[in-house]
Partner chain sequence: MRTGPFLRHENATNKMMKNLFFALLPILFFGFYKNGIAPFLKGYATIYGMIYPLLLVFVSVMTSYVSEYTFIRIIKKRGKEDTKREMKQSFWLFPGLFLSLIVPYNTPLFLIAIASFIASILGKMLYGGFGYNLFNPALIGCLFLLTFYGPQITSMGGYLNTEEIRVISGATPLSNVSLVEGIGSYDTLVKPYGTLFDFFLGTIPGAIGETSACLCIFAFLFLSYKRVIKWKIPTFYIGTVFLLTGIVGGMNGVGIWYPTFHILSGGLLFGAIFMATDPITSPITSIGQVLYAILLGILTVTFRYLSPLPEGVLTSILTMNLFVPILDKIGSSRGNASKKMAFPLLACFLLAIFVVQHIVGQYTQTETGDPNFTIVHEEEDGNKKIYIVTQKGNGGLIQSKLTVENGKVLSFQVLEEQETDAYYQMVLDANYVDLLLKNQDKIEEVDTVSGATISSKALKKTMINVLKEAGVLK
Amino acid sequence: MIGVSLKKKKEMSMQCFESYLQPEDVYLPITREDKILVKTGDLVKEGDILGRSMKYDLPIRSSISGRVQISSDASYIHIQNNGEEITYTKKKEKKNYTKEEILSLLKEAGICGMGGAGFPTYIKYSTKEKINTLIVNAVACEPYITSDYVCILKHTNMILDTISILMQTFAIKECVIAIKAKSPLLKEALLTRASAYKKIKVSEVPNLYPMGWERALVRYLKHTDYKNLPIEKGIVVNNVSTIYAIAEAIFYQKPLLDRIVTFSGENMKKPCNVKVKIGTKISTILEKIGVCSKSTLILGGPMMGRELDLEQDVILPSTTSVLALPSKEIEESPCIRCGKCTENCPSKISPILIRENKENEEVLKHLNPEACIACGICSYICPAKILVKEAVQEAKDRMRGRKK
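Generate the single chain structure for that sequence, in the form predicted alone.
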């Protein structure tokens, strides 16, 4: 199996958990295509619908109560917190749900993928294809990130109960919870409780990166591949934090308003996992935790993440981590034609050839940069320290723009 072994560095944040659920302000991104249902000056409550994303027909909900202000460029909704937080209490459990009830719940709670691109969860389950297998991705294959781990350890029973409800509602034959090999805490927590669920099994996957990639999980666990989406093979893949968001919607009728985010790295003064409201400015959390000087701040993991914009970046449903790493001067050398980037590419493309032809569309048509998953292995493994991933992303964007 193609992949690289990385130092995990997860022990930094595993034992620390905090909540930051009363930010002074939140900033919720919107687009000009979205249908906005509020105006500047309106008073809203936590959980109120502010508008709808027209791309996927998902509600845009306020994560706090307060006064609305829409930005002059209509790029975000700013809400000033008035402190009137809502307490969500557990509702009386139902024995059975219809597909329509669960799909409506997923949609109106605004639940989306919380480990990747943020794809709406209700669409995954709105398939005409038969769902035979549910894969719950708890691999968290990038170093430092422990938000999914903490989510499992704190909410094991709710996660398993929710999986059981999904399986019963959609007549799913089996569920596989994928964890990394040598994750003793997760293994103990899940195996101890999962034994009560006959159709749910826990599977350890190789401690390789990018094992958490959806396609790699399907290949390893089900020994099959697909062209576009896993449902072609009767498979749905959900991140474990997404499963917990579904749990809160089912048991508490709570929409997706917050999530657990890892704040870690050698230059983070107090590495920890923080439960934080969607729309919270990341800079306000960093001020509370503390960051060493001369740090490189990364939004996401060290392999797939990007440099953090302290002025603009806020917590989104797909935000898994924020890292503070020691700043390093990296000096590129000429390519030595070792071929390591091609040998280790999980998408089976040639990153260095794409880089060298990133402005030649005729050549790029045959090199398939669109297949890149931005895993960063090519840059990580390059002995010449060439920023290959960034160049491939440029080529990918060029080809996608050409097809529009």
Second form
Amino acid sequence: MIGVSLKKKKEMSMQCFESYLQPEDVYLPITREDKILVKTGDLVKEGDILGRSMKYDLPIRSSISGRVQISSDASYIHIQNNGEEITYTKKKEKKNYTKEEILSLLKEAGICGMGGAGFPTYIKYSTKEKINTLIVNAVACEPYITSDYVCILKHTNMILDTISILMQTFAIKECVIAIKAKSPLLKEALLTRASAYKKIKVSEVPNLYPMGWERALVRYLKHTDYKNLPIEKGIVVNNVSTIYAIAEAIFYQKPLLDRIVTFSGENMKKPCNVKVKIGTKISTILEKIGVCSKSTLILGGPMMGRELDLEQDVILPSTTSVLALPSKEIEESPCIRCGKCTENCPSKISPILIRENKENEEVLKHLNPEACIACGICSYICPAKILVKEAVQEAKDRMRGRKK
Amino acid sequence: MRTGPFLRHENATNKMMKNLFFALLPILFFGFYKNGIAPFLKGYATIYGMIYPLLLVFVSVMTSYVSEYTFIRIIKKRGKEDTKREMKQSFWLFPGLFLSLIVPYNTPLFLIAIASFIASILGKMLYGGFGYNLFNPALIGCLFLLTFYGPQITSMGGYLNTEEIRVISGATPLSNVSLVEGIGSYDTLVKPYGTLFDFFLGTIPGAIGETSACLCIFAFLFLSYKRVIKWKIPTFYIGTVFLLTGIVGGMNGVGIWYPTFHILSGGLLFGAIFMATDPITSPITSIGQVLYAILLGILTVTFRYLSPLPEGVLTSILTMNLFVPILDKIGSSRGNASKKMAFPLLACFLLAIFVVQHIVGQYTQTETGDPNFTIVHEEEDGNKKIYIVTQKGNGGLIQSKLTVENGKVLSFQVLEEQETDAYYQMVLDANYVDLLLKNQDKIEEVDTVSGATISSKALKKTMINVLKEAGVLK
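I have the form predicted alone already, so could you send the form predicted in complex with its partner chain?
Complete assembly follows, chain above in first position.
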């Protein structure tokens, strides 16, 4: 089992939950390829379709009601809130769904992976392969992040019912809900209720990073490996927050308009999980929560996230967390060739050798930088504090560029 | 834009180096006690003799400091502040400290200073400083010292401290190996120094840092737990030596004490734990480390049996330093681990078989004759027969002229010897040659001169071998 043990720091944000569902503005990023169906000045309601993203054919839906303004460079749609709310009520439960019904539901609700990758969920299920196993990823192996945990604790029954419906519809034989070892709250919540569902198993995975990585989960739980996608082995992996979004779509006919985001870190004045609308500017949420000065603001987890852009960044379906950590100067020193980056690399490549040869494509061919998943363990573990991951990513881009 | 990770592991280069230093402290204190305090308390050493081990370490370390400081300040032309900062990242302590722990105890202070200078400058700074050197700096310094001043230091007492020089015959356990018949026996290899437990404790002759097996093993456990050293290297290195010497021993019908003797003798444990694991000069990849260690083991065994170098650790490590890039290339290539390992492991296996076979072959031949004995010249003069022969002694070959008539040795004249003066004087004082001549009928029963066992034994062997040659003895 390859991985590193990190301080979890999860308890910080577990005690507080807030909703921030009426922001004054939302900004929905669009690209030039997208087909936009509204124009500046239009009045839209929450949930209305504003256009379609062409890449994956997903609807772009307004997360609040208000007046539309399309930015001059056509990079986002701005909606000014007029305060009108839509309430979604629970629909009558249907006994059986067809595959097509569920697929169209997933697609029209705009559901995509909420663990970080943002891949459309309907594509995962519209496969010719037989799906044997559904792995529900509730590991959240990065420190601080608890949005998935809160989601489970708040909506355990709905999540389990949804899994059950998915299994029935796609004739999935078994489901494994993967949680971190030593998370008693989650375990209890899931186990007491999951016992009613025969084919749903709750599995604890080791407290290691990057255990929540799809490939690591499949390796650990199913003892198998795949080339590109888990479906090659009849496996679909969904994040637990994604399952909840599916639940809302099935039971409330509600598209993906909001999500739970963890706001945490030592420099966050009031660490909290906040339910926020997609498209909310992150800086406006941070103003409410309060951030200490001299903070490093991070979008995503402390390992795989990136520096937050206060001007630009908005909440996306894939936004799991926003962190404020104390700023630290890191001084790089010469590599002592201790080999810790290689020893701990989950992709089993040699980061420091890739760094040394990052210009040399002939050597890089053998070192396989394409296998890097940017988990950041190499930079984390390095005693000389070298930015190893950056160099590997550079080499990876170089090799990818070469192939094209 | 900055990307993750925004967290850093608490481990840092300077913490690792601190732990390395802590691991060396008990070894240093033990060396001071064994070579300084204990001989002083027993009346063998003066006060100067008592602090000599510390002086050796101090001079070596200070020379490292001064050489590196001067190099950065003058050759690299850095300002005062920059030099200070670079020195902090240079870990100047280690070349000098390691060097002083592995050189012979009787190395004069000015020679350790030269060797330490060579270690720091030639072994490290000229490559670009800490993190860039190809070879282990301390070993470079030691190699220089032993190559150019080895015989001189040996004549001054070599590895023996003031106490051992008087009490023990005059050789370290490993230099003794080449003097005994065949691969040796428990009585000839271990007994002169006590029991294997003495080897474990470290109360045997050897370099300051190298004798105490238990402290080395303790350091290994500590450093592995703290993730400072690459634990695979010492494990596989020592394991390989144990296995190969075990096979050689087994084929010669000796017990498990034999491979144990080999791993506890000389600088193997210290070298495997501290020198072979030097991060900068050892492989990065796991597979590279395992192959590196196995090859080190095979090389060390080869050197110990088949070359004039009794020790083999220093030369093995410096040799293998050269192969680190190749081993890492194997270790970092695509494909799964077992596939990558298969061919190199097979090659190591075949190499090991070849080496062991060669050793066993060589040492079985010697059962018919003494490999340390050579007849240089042989002539007949009437009834007399004159032999000029050489026999391996402590410092080199002892050449003697013996005249035999009617099955009796008439004269025994030593023509040339390179023995340590102090020891040889003891042989002369005992009129040992006359004693041998007088008692040639019951030559096997003649005792060696205590305190100069090896030199006197060589003379006794000369006599026996000539008597055998003349057909008197069988």
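Owing to the predicted nature of the structure, the values given are computational and were not obtained by experimental measurement. Positions refer to the first chain, counted from 1. Each form is matched to the other, and the largest set of C-alpha atoms that superpose within 1.5 Å is called the rigid core.
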(message) Checking residue 65 here: with the core superposed, does its CA move 2 Å or more between the two forms?
(response) no
(message) If the two forms are fitted on the core, does residue 10 show a Cα displacement reaching 2 angstroms between the two forms?
(response) no
(request) Once the core is aligned, please say if the CA of residue 394 is shifted by at least 2 angstroms between the two forms. (result) yes
(message) Can you give me the Cα shift for residue 359 between the two forms? Core-superposed, in angstrom, one decimal please.
(response) 3.5
